[in-house]
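For reference, the chain that follows is the form predicted alone, supplied as structure tokens.
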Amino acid sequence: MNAPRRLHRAAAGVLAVFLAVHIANHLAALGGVEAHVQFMERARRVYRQPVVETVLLLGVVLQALSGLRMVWTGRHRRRGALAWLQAGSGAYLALFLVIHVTAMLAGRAIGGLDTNFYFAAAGLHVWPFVLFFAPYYFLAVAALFVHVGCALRRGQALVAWMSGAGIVVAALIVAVLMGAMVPVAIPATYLRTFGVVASS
């Protein structure tokens, strides 16, 4: 196994637990926004520790860079639908991670916002930003499941099962963020980041 692939797998190992918790956190919102917030507050006691957060951020950078490098360098050797599916889902995840993590850090450091459920959901409640954020989140979750299924190299059946599960989970998460499953009222502080001014 070459160095970029070893680095990619090592970074994936670092991020795997956090991503599982993060997905579970969003699914907790099926019980209401308060359930999501309570779950996040407990999880943050661990992943907001400075050392843990630094390791996670480093993992994101390494995962994205090594993944994109493999997508590019393997473009002429890649054969078969699963190989291309793995590369395509990985490329999208790398793009998503860079955008999402940058937005979160900017929201905290520059906007002074708590990057909680409302931060993630706000763009799905403002037209026309919903046209970007709905597919943006949906494809990220679906791509994560697809990419993991391909990376496990257990054949087409597992990839198909993981892809189906990813589509269902992605649809549930987007529906919850949009307020289609539980009541969601976005505070004005978050809406203002999209130029929405609350009426008096």
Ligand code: HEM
Contents of the next structure:
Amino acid sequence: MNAPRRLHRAAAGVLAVFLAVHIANHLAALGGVEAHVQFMERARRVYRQPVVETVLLLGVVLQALSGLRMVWTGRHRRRGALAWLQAGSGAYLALFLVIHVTAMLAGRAIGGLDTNFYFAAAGLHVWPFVLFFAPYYFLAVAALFVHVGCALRRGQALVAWMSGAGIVVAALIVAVLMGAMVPVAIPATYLRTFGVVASS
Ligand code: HEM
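For comparison with the form predicted alone, would you give the structure of this protein in the form predicted together with the named molecule?
Next comes the full complex, and the chain you just saw is listed first.
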């Protein structure tokens, strides 16, 4: 195994635990926003520890860089639908990770916001931003499942199952964020970041 691939696998190991918790956290919102908030408060006690968060953010950078390098260097010898699906889903995830994590850190450091459920959901409640955020989040969750399915190298059937599961989970998470499954009232502080001024 070459160095970028070894690095990519090692970084994936670091990120996998956080991502399993992160996706479960978003699914917890099916039980209401309060269930999501309580879940996140417990999880943050671990992943917001400075050492843990530093390792996680380093994992994000290494994952995205090593992945993009493999997408590029392998472009001439890549054959077959699965290989292209793996590369395509990985390229999207790398792009998503950079935007997503930068937005979270900027929201905290510059906006002074608690980057909770409402921070993620606000854009889905303001026209026309919903046109960006709905596919942006949907594709991220679906691509994550597809990418892991391809990486497990157990053949097409597993990739098909993982893709199906990814589409269902992604649709549920986006529907919850949009307020289609449980009541969601976005506080004015978060709406203001999209230029919405609440009338009194
Ligand atoms: C609908 C899908 C998603 C939503 C709504 C979402 C939302 C969020 C929110 C609100 C945070 C801040 C958490 C906090 O302040 O404690 C966060 C952090 C993060 N998310 Fe996501 N996320 C989604 C999908 C993903 C996916 C697919 C990935 C990776 C492929 C990902 C990777 C991360 C990472 C690495 C962090 C930074 C954690 C930290 O250092 O505090 N997210 N996300």
